[in-house]
Structures are given as C-alpha cells and as structure tokens.
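One chain comes next, on its own, written out as structure tokens in the form predicted on its own.
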Amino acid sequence: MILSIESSCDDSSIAITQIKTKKLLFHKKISQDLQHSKFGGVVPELAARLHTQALPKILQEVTEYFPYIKAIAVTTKPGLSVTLIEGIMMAKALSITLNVPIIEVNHLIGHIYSLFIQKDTLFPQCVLLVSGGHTQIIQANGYDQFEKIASTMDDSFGESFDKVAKMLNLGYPGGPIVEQYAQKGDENRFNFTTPLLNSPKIAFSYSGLKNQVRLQIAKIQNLSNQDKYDICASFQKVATAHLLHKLKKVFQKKDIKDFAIVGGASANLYLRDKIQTLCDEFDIKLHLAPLEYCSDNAAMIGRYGIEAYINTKKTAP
C-alpha cells in the first residue's frame, strides 16, 4: 500500500491506497476553512499550526496499515512552504520508522491523477487545471510526461473568484459562494469584457476582469443583494467565456479525443456545463474528477504515488 500526505495549503489529508488494485482503503481530510474565514483568506502561519494538530490525529487512524506500507507519497511543491514542510517532515519520520522510500509529488500533477482515483490511467489527454493558484492547459501523454500548453499571465481562475467574493464581502472560501450567488443573478446585466478576446495568444489573464468588477462595485456604492447576485453572475459568465475562447483555439489546432478539467475550481457546475457543450461541438470526450476529489486531497497524491512506485521501482533509503 501507499500512504499519502497532502498539506500544500489549508487542507490536512492522509490516504491509504492499495498498489495492485488501486483501491482507496482510507481517506480523510480536515479542512481549515472555518479558522481562516475570519481573515478572508489563508493565513500561512495559522495553517501550519493547524496542520501540526490535524495530521498526527489522522495518522493515528491508519496505524493498522503500517505493516503493508511500501512507500510514502507526499506533496513537496508547489504550495505554501510553511505548510508543505509539515507533511514533508511527517513523511520523513514515517520513511525512517517503516524503512520505506519517499515519493515526492508535484501537487499539480496530483490534480491530474484525481481523474484516476480507483481507476486505471488514461493517456494521452488534454487537461485544464483550474485552482486558486493556477490556470493551465496541460498535454498529459503518460506517466511523468506533461507539456504545459498555456498558463495565466497574472491571476488564476479560482483566485479571481475568491477576490470578487472578498470585494463583495461574501466570505471565504469565495469560489463556491460566488457560484451560489450567480445562480440567483442576471448574467447579462453587466457587460464585462472578455480578457484577451482579440489576442492570438493562448494564455489567460484575470486581473483586468477583476478590476472591472471592482469599478462596477464602486460605481453602485450601496449594493443590494440583487446587485451582488447580478455581479457574480456577470463575472462568472465572462470568466468562463475567457476559458472557453482560449480552449476553442486549442481544440481547433490539436486533434484531441479526451479532455479533462481538474483542480478545486473544476467543481464549478456552470464551468462544467459550458465546457461539456464545447467538447460536444468538437466531438471530444470530457473527463471529470468526482466533486469530492476536486479540491486538495491525499487520495490523488496516493494515486500518483502508485504510478511512481511501479515506474521507478522505489526502494527503501
């Protein structure tokens, strides 16, 4: 079995995955949303302290699996350095205690492997990664064969949702709240412009759209709930249209049969619906991770850990 640890931001998570069957035997995540909500975002030092409490607590629940552990998979980058170190130090301690190797996992690649939890891998496929820190299009051709096709030049898709929520004083985490508000709003009320609409670049940019929202909020001043609903709906429409516009360019240039959306922001149902429509237009099969594995979790880290263990024939240090 693989024991996997995720602590790249504000979710403490540990999983146990069986190597041969890929079956997820144990998975638990402790979220810190409540503790960070009063600050309107993640406070790194607070997140690190909470990891020191949560990770050992979860680990106590999996001691029965220790005799069967063949490797420890742990997120090592990217993420908050003060929170990553908590998972890494636990992995090092377990590696020494159990005499098993450590498998270092790139968090972004882990998100791609969220598609394969309790499943076989499917390559090649083109992947859109949308999260609080990243917006990328990645061509995934096989184990550890990843080519970045496009990325954001400034803010990410998920980050822009969080910042709009903060501007409207909606709370944290902002993405799900903006999506909920948008369901009650008129997406055509505010005519926000789509970023990079006339640019041939296959890249993303959300700073300008975020600024459009800020100016609109300042213009109205005393916002009613309906104003907030309409701003969220109009923003979500254009933020998604920007992704669709650039994805369409990629679909027109590349022969793509399988396409996937991963990352925390891929849980947005409006985005899923719009991309499904685009994929149908190009006769592309859309793959989605289950909603419970879209955000940061150790199950995806463990799933990658299986492939790394098999492909690199890891041995104990």
Ligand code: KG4
Second form
Amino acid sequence: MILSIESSCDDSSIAITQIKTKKLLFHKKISQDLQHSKFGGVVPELAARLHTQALPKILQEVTEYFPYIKAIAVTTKPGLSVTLIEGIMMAKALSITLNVPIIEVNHLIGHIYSLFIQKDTLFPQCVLLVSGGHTQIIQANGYDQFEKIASTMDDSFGESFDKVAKMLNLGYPGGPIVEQYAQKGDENRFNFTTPLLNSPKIAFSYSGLKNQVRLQIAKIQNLSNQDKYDICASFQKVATAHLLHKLKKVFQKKDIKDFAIVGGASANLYLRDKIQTLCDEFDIKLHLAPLEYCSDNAAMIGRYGIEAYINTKKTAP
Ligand code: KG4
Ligand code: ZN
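Next, report the structure of the form predicted in complex with the ligand; the form predicted on its own has already been given.
In what comes next, the whole complex appears, and the chain from above leads the way.
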C-alpha cells in the first residue's frame, strides 16, 4: 500500500491506496475553511499551525496499515512553503520509521490523477486545471509526460472567485459561494468585458476582470442582496466565457478525443455545463473527477504514488 500526504495549502489530508488493485482504502481530509474565512483568504502561518494538529490526528487512524506500507507519497511542490514542509516532515519521519522510500509528488500532476481514483489511467488526454493557484491547459501523454499548453498571466480562475467573494464580504473559499449567489442572479445585468478577447494568444488573465468587478461594486451605494447575486452571475459568466474562448482555439488547432477538467474550481457546475456543450460541439469526450476529489486531497496524491511506484520500482529509502 501507499500512504499519501497532502498539505500544500489549507487542507490536511492522508490516504491509503492499495498498489495491486489501485483501490482507495482510506481517505480523510480536515479543511481549514472556517479558520481562514474571516481573513478572506489563507493565512500561511495559521495554516501551517493547523496542519501540525490535523495531520497527526488523521495519522492515528491509519496505524493498522503501517505493516503493509511500501512507500510514502507526499506533495512537495507547488504550494505554500510553510505548509508543504509539515507534510514533508511527516513523510520523512514515516520513511525512516517504516524503512520505505518517499515518492515526491507535484501537486498539479496530483490533480490530474484525481481523474483516475479507483480507475485505470487514460492517456493521451488534454486537461484544464482550474484551482486557487493555477489555471493551465496541459497535454497529458502518459505517466509523467506532461506538456503545458497555456497558463494564466496573473490571477487564477479560482483565485478570481475568491477575490470577488472578498470584495462582496461573502467569506472564503469564494468559489462555491459565488457560484451559489450567481444561481439567483441576472448574468446579463452587468457587461463585464471578456479578457484577451482580441488577442491571438492562448493564455489567461483574470486581474482585469477582478478590477472591473471592483469598479462596479464601488459605483453602487448600499449593495442589496440582488445586486450581489447579479454581480456574481455577470462575473461568473465572463470568467467562464474567457476559458471557453481560449479552449475553443485549442480544440480547433489540436485533434483531441479526450478532455478533462480538474482542480478545486472544476466543481463549478456552471463551468462543467458550458464545457460539456463545447466538447459536444467538437465531438470530444469530457472526463471529470468525482466532486469530492476536485479540491485538494491525498487520494489523488496516492493515485499518482501508485504509478510512480510501479514505473520507477522504488525499493530503498
Ligand atoms: O484545487 P484547490 O482545492 O486548491 C488549490 O490547489 O489551489 O482549489 C481551490 C480553489 C479556490 O480558489 C476555490 O474558491 C475554488 O477552487 N473553487 C471554486 C469552486 N469550488 C472551489 N471556484 C469556482 N466555483 C466553485 N464551485
Ligand atoms: Zn490544488
């Protein structure tokens, strides 16, 4: 079995995955949303301190698996250095105690493997990663064969939802709240401009859209709930239209049969629906991770760990 650890941001998570069957045997995650909510974003030192309590707490629940562990998979980058180190220290201690190797996992590749939890891998596949830290289109050709096709020039898709929520005092993480507010709003009330509409570049940019929202909020005195719903709906429409516009260019250029959306923001149902329609237009099959594995978790880290273990036949610490 592989024991996997995730602590790249504000989720403490540990999973146990069976190598032979690729089955997830145990998965637990303790999120810190409540503790960071009043700050409107993640406070790194607070997050690190909370990991020091949560990770050992979860680890106590998996001691029965210790005799069967063949490797420890841990997220080593990218992420907040002060929180990553908490998972890495635990992985090092376990590696020495259990005399097993450590598998270093890139968090972004981990998100791609969220598609394969309890499933076989499927390559090649073109993937849109939309999270709090990243917005990228990645061509995934096989185990550890990844090519970045596009990325954001400034803010990420998820981050722009967090910032709009902060401007409207809706709490953190902003994505799910903005999506809920948008469901009650008129997406055509405010005409925000789609970023990079006239640029041939296949790249993303969200800081300008965030600024448009900020200026719009400043224009309205005493924001009513309906104003907030309409702002969220109009923002979500344009944030998504920007992704669709650039994705369409990629679909026109490349011969794609399988396409996937991963990352925390891939839980957004409006986005899923719009991308499904675009995929139908191009006769592309859309793949999605189960909703519970879209945001950060150790199950996806463990799933990559299995492939790394098999492909590199890690044996010594
Ligand atoms: O992948 P993830 O859990 O952490 C990172 O690797 O960053 O993604 C978290 C991000 C946050 O910015 C959060 O607001 C966003 O995903 N998110 C959403 C939704 N659910 C989470 N964004 C838009 N709509 C959602 N429903
Ligand atoms: Zn993530």
